[in-house]
Partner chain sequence: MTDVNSEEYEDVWVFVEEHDGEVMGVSWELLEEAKSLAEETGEDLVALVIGHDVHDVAERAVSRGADRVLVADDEVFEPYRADPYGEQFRAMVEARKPSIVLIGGTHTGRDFAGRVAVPSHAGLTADCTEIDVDDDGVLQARRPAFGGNVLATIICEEHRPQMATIRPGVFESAPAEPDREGQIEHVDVVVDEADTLTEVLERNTNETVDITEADRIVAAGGGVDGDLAPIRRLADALDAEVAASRRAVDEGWIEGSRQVGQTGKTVRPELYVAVGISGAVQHLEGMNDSDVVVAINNDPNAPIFEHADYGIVGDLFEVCPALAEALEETDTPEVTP
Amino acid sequence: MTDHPTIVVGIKQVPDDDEVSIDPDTGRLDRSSAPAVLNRPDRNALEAALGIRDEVGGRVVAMTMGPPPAAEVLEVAVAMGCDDGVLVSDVAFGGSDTWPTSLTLARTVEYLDGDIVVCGEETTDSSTGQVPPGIAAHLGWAQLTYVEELEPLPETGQLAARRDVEGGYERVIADLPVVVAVAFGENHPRPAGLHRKIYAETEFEPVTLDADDLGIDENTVGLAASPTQVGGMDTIEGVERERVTVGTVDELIDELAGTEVLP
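That sequence in the form predicted alone, only its own chain, can you share it?
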């Protein structure tokens, strides 16, 4: 690990999942029907990144991709303690699925000369969890997913992680540079201090980057370059469950007789 690592945190503005709906004609989220907020798992990513800086120093830069209003989530990140924020915005990126999005964010990490990338486990508007591994693939970096805890190892230039695995956990050590996906809810994001909030709202100005800044061929991003397409959507009607109340074990056995439980 370098003496002053640059830690880049990927965050996203998403529709509030408590109020979001789906357009029945397109099968896509109706983003206009819900207020825009910071993706909840990204708060865990921000806390993990700030925790690394607390231990080894360096700087934390938040990056987000979207139209100009998406810069609002950068203010949240700066209020929590990030040193800077970058908005990646260009009409050429419109309609990008996770693959060209990962490419764009990877080029942003290179632009920022990042050493560590930290992301949330997934976004609440798509829930694919594909972007962090996609960034690692485009960069050719190691990746740590489903991370519960992080431990910087500055003596060896490595990052140790406790990963959630089915039925337990495992401890993995990766050389830098590395991409980390933090599991949702695995730490306690710090609250924003008053002075940081005032700074973020009144003085902070994000750096804005477009495709030209990042050296991206516009034919490699956007809807036309996205291999994932929504093929359609069906609405499933709920089925009323049958309920039977029994008063004794014998009655229960009688009810189950002849079923898959008691053939």
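Fair warning: this is a prediction, and the values are worked out from it, not measured in the lab. Residue numbers count along the first chain shown, from 1. Heads up, when I say rigid core I mean the largest set of C-alphas that superpose within 1.5 Å between the two forms. First, how it differs from the form predicted together with the partner chain.
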Given for the second form:
Amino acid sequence: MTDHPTIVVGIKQVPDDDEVSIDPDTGRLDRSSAPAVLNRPDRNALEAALGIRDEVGGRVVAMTMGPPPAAEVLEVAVAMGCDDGVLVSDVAFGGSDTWPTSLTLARTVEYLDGDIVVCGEETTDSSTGQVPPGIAAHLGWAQLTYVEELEPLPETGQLAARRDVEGGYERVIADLPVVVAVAFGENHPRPAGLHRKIYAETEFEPVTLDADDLGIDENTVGLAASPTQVGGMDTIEGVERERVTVGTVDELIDELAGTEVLP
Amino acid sequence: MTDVNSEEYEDVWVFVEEHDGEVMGVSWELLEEAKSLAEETGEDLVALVIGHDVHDVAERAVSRGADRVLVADDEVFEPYRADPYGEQFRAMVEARKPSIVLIGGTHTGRDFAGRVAVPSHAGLTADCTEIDVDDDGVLQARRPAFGGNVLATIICEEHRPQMATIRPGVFESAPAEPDREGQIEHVDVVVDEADTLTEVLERNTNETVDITEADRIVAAGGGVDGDLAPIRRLADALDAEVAASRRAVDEGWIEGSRQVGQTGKTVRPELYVAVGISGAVQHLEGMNDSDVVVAINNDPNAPIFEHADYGIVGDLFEVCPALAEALEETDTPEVTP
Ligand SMILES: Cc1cc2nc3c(=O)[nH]c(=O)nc-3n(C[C@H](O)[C@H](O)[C@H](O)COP(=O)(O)OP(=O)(O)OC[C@H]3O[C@@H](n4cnc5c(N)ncnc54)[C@H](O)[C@@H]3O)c2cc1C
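What would the structure be for the form predicted together with the partner chain, given that what you showed me was the form predicted alone?
Then the entire complex follows, led off by the chain already shown.
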């Protein structure tokens, strides 16, 4: 491992899941009423990144892509202990799907000279989980996704991880540089320190980068350069259920007997 | 903006995920669902098998409906790693130009799909629950969005292939027809151990329980507060599998392979008993295909009651044992001394 790795954490501002409503007339989502928050799985990413710094030193820089107000999540990251925060913002990025998004973030990682990228498992607003592997693919780096535990191996310059796989786990060692996606809920994110919090709110100014700064051709990002488009949105009709409330266990068994689902 | 000629791309590909010869169930589900896509477009259904000593897996893919199977067989592919899989798959996609590529939305599938889609500049839609093609052969990939409130249709008009990862458990599995015939072709392996970026030290999947196959499920949520005894007893009485909400998994009370929901499994049992589960959208997404849902919760306002056929408002530590006991009684044939 480089002596003082630069650890870049990818974080995102998302509408609070529970507050997104659907306009009954248009069927469109009303996200404007939902407060914007830090994507919950990203707290696990921040904790994992700060944990690496605790062990081997180095620098942790949070990066986020979005319109200027998205910089709010950088304050959360800095309050938790990140050394710096970068806002990647340009109208050219508008409408990007995961392909140009991961390209833009990959270029940001190069700009920051990152050695390790840590992301959350997925975002609560789009839940593709594709951006971390996308960053790794654009950079040609190793990747570790669905990571439950991380262990830096400074002697060999590698990172060891326990990954969640269907029905169990695996232990993998990856060469640096590497992109890590941390499984949601796998560690206990540290609370913001009081002094860091005051610093984040009063003195901290994020670095802002646009397509030009990153040497990104505007034709390779944004809606037009996105291979996928949203073709339509349908409200999911909730499954119709009986919604019978019974008072006793015997009544329940009587009801179930009629449905023939009991063994 | 792109110069992709979609006419050059044809066939529907399905990735058959195997680990050590064991095929993941979702692969056969995709093969079944893809048959109708291939019929619709009049193209071949092609299975892709990557692994070591996997000829048997290729034959099984034929028996499950593949017209052709492409096999990349080499030691470098066992156990699975994102970089050699991604590179091999990418090379195959670029050389043979499939129109549609379907991959199971397992951790493995979601891990390497991007390593194919990014360098190929393909459209990749994550974790779909419905797929279809329109008259022009454009894949309509549908996926729940925004916590499962809406179903978004994602299309990819100008790039090829059209790739999608598909959630396990939402489709029926293709039946095996041992006499079916198909063509098996071994392809060049383009990756070398010397170029790999990762090393797998250990892979441990012994604790696998496949809750997606269960007829009856008793699922534990935050309400059990670490005590699974009432859940296990009720599951025994019902001859059911035990499952869990994310909360119960995160707390470490139950292993992750039993999690139901958006980031867990989609289950479709005849009976789903949700015990001490609030009914968050991410959980509902995984249990909505159940035939009959029973909710046991001490909060009459818990959202789960809106999504249940039968509900009992009460303390699970009382309701579960009482229910188990009543079922045990009906089970036991009456014996007169
Ligand atoms: C990106 C993302 C993905 C997610 N994916 C999933 C997923 O796949 N699956 C999933 O389940 N969740 C998922 N979640 C989490 C989800 O939002 C909820 O937090 C979770 O489902 C809550 O679990 P729960 O209902 O068991 O627990 P709680 O919310 O803690 O609810 C416990 C319930 O038990 C009841 N209760 C308490 N004590 C008793 C008692 N003695 N007797 C009877 N009832 C009692 C309470 O009234 C309450 O309704 C995800 C969240 C995010 C952000």
